[in-house]
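As a starting point, one isolated chain is supplied in structure tokens, in the form predicted on its own.
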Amino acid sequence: MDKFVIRKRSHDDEGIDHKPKRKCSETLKDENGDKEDCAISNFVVKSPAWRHLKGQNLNCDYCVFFSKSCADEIFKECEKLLTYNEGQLAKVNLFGKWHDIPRKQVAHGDEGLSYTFSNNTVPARPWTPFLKKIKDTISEVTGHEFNFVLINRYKDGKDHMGEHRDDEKDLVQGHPIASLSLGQPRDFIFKHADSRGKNAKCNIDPVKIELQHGSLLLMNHPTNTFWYHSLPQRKKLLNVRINMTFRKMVKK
């Protein structure tokens, strides 16, 4: 398959240390020896251009991260690699009942971690080679470490995700979430914390955002604290978004 290119180039007016580029070439074998079919066998790092978001207390940088061809070799391996949970894994609890969790769930990181939400606990698979080098190349690109990744599939518009804030004391306080969008374009809303709700304290406007395939959204400090964000139902969308959410997690 085709070597993924990504281009960049310097961020310091934005407070961003990238390291040097590298190129990765090594064979990619699975947790048994065997070796994997996977796309990515090779990194070339540039420079994305980024957009800046700005709000009270809203603090973003977006990029297409991606080449369209890039983006489209990394959604079909997912769509070939990726296995998700199931039973109750599947599963959160909201007001003391269990609903289906409406989209696929799945986690890779670290030994050990686990993430916890709605009453329920995710623990990390392993890390594959093929996710390994997506978090290893967003960390090149970003100059932020993660540990941990939270995939979410959505098969149409159907599928969502609710209003709420990535703020869970699992995750490494201040650290930035990285959200990579594979797939079906989607919007992507951000609404403040004082400005929800009928007893709302102020009128901030949302801000909305359309997340395209192969686009990167870094949520920094103190975005979480103030901002909840959802990805609400749009129903005339019928094809399928992979979200990739890679984060930092307390090693207990």
Contents of the next structure:
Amino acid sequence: MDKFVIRKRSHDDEGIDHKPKRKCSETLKDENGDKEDCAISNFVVKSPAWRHLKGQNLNCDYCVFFSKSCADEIFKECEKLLTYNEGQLAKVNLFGKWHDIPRKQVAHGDEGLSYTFSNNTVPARPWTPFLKKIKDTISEVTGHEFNFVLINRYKDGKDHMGEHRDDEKDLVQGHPIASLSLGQPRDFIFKHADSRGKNAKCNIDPVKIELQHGSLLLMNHPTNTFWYHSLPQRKKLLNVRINMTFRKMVKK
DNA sequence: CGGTATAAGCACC
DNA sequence: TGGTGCTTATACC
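What would the structure be for the form predicted in complex with the DNA, rather than the form predicted on its own?
In what comes next, the whole complex appears, and the chain from above leads the way.
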């Protein structure tokens, strides 16, 4: 793998330009001597070129975060190391009916945290060295802290996720969510809450973006207050996509 | 308490 | 194939 340099992104970039201003030339080190659990010792993050997604109250930043070789390796490690929830933990209740979620899901995070949506409470499994390393790298570069990651695995284009907002009480209000995409690129669609359905109050165009292998999408406040997002079916796509959304949850 | 929203699928087009 | 509208009984605001 390539040699990597981690560059931080300072908070005062926001709203003006999204290129990192501070440099940090240290290479991320294995703090726990966890080579056996995590084959990845370095990550590529070469001053990512951020692109700002703008809309009415839409505030997101997107970049290709990991180089292809690094993203390939992380993807491989995910497939080797991760296991996913089953049974009741893999169901949601909507409009009075229980459904198996059309994808696989698991969460890791600080002890005691969990995430509840649609009558489904996903408890955090402990951080693994592998996941902690990814989390720390993203924190380092974005300047935001996270204590929880929700991982979704879409085995092919038939797996999907419906429209929703990440507006649960479990989430620290106003804190950004960092979404790392690995594997099969997929369309990701934002729709404004007031612009949905037959009786829409206004007509705001949806914002679509194809989330690339190794990319990071930062969903900043107040995006999730006003915009729904979804990962629609794309039936012709045959390959696996893994998504990690790093979050800050309220401690209870 | 009443009002409101829904991370799902399905039935159209 | 993909986008839209509808569902429905809890939950939780």
